[in-house]
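One chain comes next, on its own, written out as structure tokens in the form predicted on its own.
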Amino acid sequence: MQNVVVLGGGVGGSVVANHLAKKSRRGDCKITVVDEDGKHVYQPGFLYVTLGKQNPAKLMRDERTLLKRRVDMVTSRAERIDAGERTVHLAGGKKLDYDYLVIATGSTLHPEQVPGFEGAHHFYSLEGSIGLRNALMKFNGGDVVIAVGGVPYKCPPAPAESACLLDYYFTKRGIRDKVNLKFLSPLGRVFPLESLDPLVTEVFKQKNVETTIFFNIESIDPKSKKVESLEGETVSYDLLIAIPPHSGADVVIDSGLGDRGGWIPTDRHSLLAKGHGDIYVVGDATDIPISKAGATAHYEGLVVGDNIAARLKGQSPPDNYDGKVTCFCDAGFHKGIMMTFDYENPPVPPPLNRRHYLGKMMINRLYWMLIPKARV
């Protein structure tokens, strides 16, 4: 029997483990998921925590409850991967040998890389979302600035989605006329996906969201409440929402498997780590230049599960990842957009409508039942 070890119990790791368990026989392999705290968090819900529309406790579940019975679960920190010896070293000295390794370790936030970041709020962790929610509840007017602390970062549409939802939030509170929403993009356009940028720019105009492009945060001065860019601009704020810089996971960096940012060089079709025929990579951990998002990890996980199952049977891997991503964005006022794209086909500007808003609400409601259990 061969050993398949999956590092990370987020959406990518859970989908790989459960899909492989369905596609393989018990005698083919032993599947082990390793996760540091054994908790699975539904991160798209963080935005709704900030608005007071989501109970934080309902965004977290025990990873064990999401895995099929035949999948083993180890709650421990993976400290180092020895690719030559095909071994994962865990905290406390335990080791796991593998025949196939799946790295789904996500990304790590680094607010400390921006001087003065303590003067900002963010919604990229549960704790950060709760802190932002509390700050918004006390906020009664002034400049709210949304900015990005570095690229790449998880869920690239999320900052723009936040701006739209804050427009809705302040309108519902009856103080929209007292709030100036400012959006600072590190790119040469407002929205990361180029084909959708004209649509989002028009939506921002309609919502009276001021925009500045080519604004990469260099530092924040919490005392004077100013944020400065690498490009030499300064913007004042009363409440700052900043996306922290991201990197790959420590275990990737400490094992020498990542690039300068800790992202693993990955073949974009096979999802094999370059130079390693027995290591697959899914989700944020890759260096593939597509969205670092749960939707990406979901589709990648299905491909990796299929391919490992085939190789266990001595067959050729049957599947290639084509870059497929499908996701919804909430634009406020019960309207949304759906984006579907792959490597060859950029997203087509979609209509802004209630149907796509309801699609996002449906995904939020059915996530636990469908996605990590690899039922779709």
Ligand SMILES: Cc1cc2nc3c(=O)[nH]c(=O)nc-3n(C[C@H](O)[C@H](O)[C@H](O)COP(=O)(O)OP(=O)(O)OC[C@H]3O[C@@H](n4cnc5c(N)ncnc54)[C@H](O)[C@@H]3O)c2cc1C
Second form
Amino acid sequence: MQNVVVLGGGVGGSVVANHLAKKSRRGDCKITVVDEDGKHVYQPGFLYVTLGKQNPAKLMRDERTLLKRRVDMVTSRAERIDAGERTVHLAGGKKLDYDYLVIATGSTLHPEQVPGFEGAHHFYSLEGSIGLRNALMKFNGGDVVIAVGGVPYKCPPAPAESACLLDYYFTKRGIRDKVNLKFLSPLGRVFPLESLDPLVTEVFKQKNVETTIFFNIESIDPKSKKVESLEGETVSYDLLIAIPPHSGADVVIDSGLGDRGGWIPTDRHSLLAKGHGDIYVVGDATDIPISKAGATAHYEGLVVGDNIAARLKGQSPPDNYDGKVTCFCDAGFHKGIMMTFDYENPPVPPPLNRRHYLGKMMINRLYWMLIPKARV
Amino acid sequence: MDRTVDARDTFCPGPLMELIRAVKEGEVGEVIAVWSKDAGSQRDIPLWIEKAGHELLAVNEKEEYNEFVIKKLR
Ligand SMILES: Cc1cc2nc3c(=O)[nH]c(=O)nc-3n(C[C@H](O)[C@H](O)[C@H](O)COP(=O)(O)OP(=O)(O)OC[C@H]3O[C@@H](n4cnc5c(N)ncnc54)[C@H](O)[C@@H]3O)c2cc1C
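Could the form predicted in complex with the ligand be given as well, to go with the form predicted on its own?
The complete assembly is shown below, putting the previous chain first.
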């Protein structure tokens, strides 16, 4: 019996474990998911927490309840991977041996890497979103600035989405005319997807969102309420929303498997860690230069599940990841945008409409039933 | 070349973000190459390099992509 160990019980890890359980027989392998706190968090819901439209408790579930019964679950922190010995060392001294390892440890936030970050709010964790919600509730007017504190960061469209949703939020509160919304883009355009940029630029114009391009945060001065970019510009704020810098997980860095940012060099088609025939990587943890998104982790997870199942039967891996990503963005006022693309096919500029808004709302509702359980 | 970033076939977030990442992570004096198929990179990458105070050493046109070679200056 072979051992498959999956590190991380988020989107990618859950999809791999459940899909593999479906595609393999009980006698073929033992599947073990290791997760630090045993909790699975639905991160796209954070944006709605900030607006007071989402109960934070509903965004978190016990990972055990999302896994098929035959999948073992260990709640513990993985501290080190010994790729030579094919062993994972857990906190407290326990060890797990593997024949195949899947690393799905996501990304880690590092607000401390930006001097003065304590002067900012963010919506990239549950606690951060609750803090921002409370700050927004007390906010009655002034400059609200949205900026990016480090690249790469997950869900690249999320900052633009938050600008649109804040326009909606302040309009609903009847104070939109007292709020100046400023969006500082790290790139040379306001939206990361080039073909959609003209549409989003137009939307920002209509919503009166002021934009600055090429602004990557270098430091924040909470006393004078100013944020400075590494390109040398300074912008003042009354309320700052900043995306914290990200890195790969500590266990990746401490095991010498990551690059300088802690992302694992990964073959973009096979999803094997480069130089390792028995370690797969899915989700945010890879160094593949595509969106770090739940949709990416989901599609990658299905490929890895299929490939491990085939290899356990002595067959060659049947699937290649084609770079597929699909995302929905909420543009406020019940309108949305959906985008689909892969390595070969750039996204086609879609219309902004109610149907795609409803698509996003549907995923928010059906996520727990469909995605971690690998039913789609 | 100290580092080569292959950002071909990536539409979101795209080659410029990969370049910004590599420059932020790199040491002063390091030479970084970025491969891009993105038409927007022709405009974006030189503009960003100028604004951020680094040096564009070369733009090499390859068969299906462009190679931008950058030196980190600060
Ligand atoms: C505000 C916001 C909005 C977003 N919106 C969207 C969206 O609309 N669409 C979309 O597709 N994506 C969206 N995303 C991105 C998406 O949530 C992530 O990209 C996705 O969760 C990545 O999946 P993952 O499996 O790689 O990592 P995660 O889901 O983050 O899971 C990683 C897991 O690994 C565990 N772990 C880490 N280190 C260890 C260790 N040492 N030992 C044991 N366990 C460990 C963690 O506890 C965690 O449970 C959004 C993200 C944010 C923050």
